[in-house]
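Taking the form predicted alone, here's one chain by itself in structure tokens.
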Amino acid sequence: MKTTTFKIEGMNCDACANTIKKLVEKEPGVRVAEVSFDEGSARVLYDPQSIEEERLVDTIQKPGFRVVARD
């Protein structure tokens, strides 16, 4: 398993992130977000054996979020 940090832009609110959360952990071998509207942020633990990173990047850009940065 793999946690990844992803910085990102364009979060509004607590549904934005509540948005991120659902729509990444859909997402095969995702284990479990947490995503912060605070921080601007999505803390994911997934296994990258069954996900790419750059497909939870697209996840969490494809309502219209904006990932700038990832640890």
Given for the second form:
2 protein chains.
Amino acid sequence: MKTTTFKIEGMNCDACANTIKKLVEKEPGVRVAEVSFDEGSARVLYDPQSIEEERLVDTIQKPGFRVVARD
Amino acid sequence: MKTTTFKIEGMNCDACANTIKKLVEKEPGVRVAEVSFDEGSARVLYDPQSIEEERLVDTIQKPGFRVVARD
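Coords for the form predicted in complex with a further copy of the same chain, given the form predicted alone:
Below, the chain from earlier opens the complete complex, with every other chain and molecule after it.
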């Protein structure tokens, strides 16, 4: 399992954060996503054998949010 | 082309509405989606030959919003 933290722009409220959490947690291979509106970040625990980091970025960005950094 | 209006619960702000708009407009067969946070609704213009109404409901609900009525 691997954890990646994504810095995200475009969240406007806690509901936005929850939207991202639910979208990411529906992806296969993702165990948990902690998304914080206050910090503008998502910390995702996932199996890198099942899903690539790039796919996580796509999932976050699909509704219009922007991933501006990751580590 | 067909227009369906969905009543949606769970939107918290304009960014939530924009999130739904972008997700729905990425679906094949959808021409335009007008989503209003104030009204709690989405009006979607789409080609019913390309996408079923049920699929639109799934798309709206995937991040956790709830479709409570449609016409």
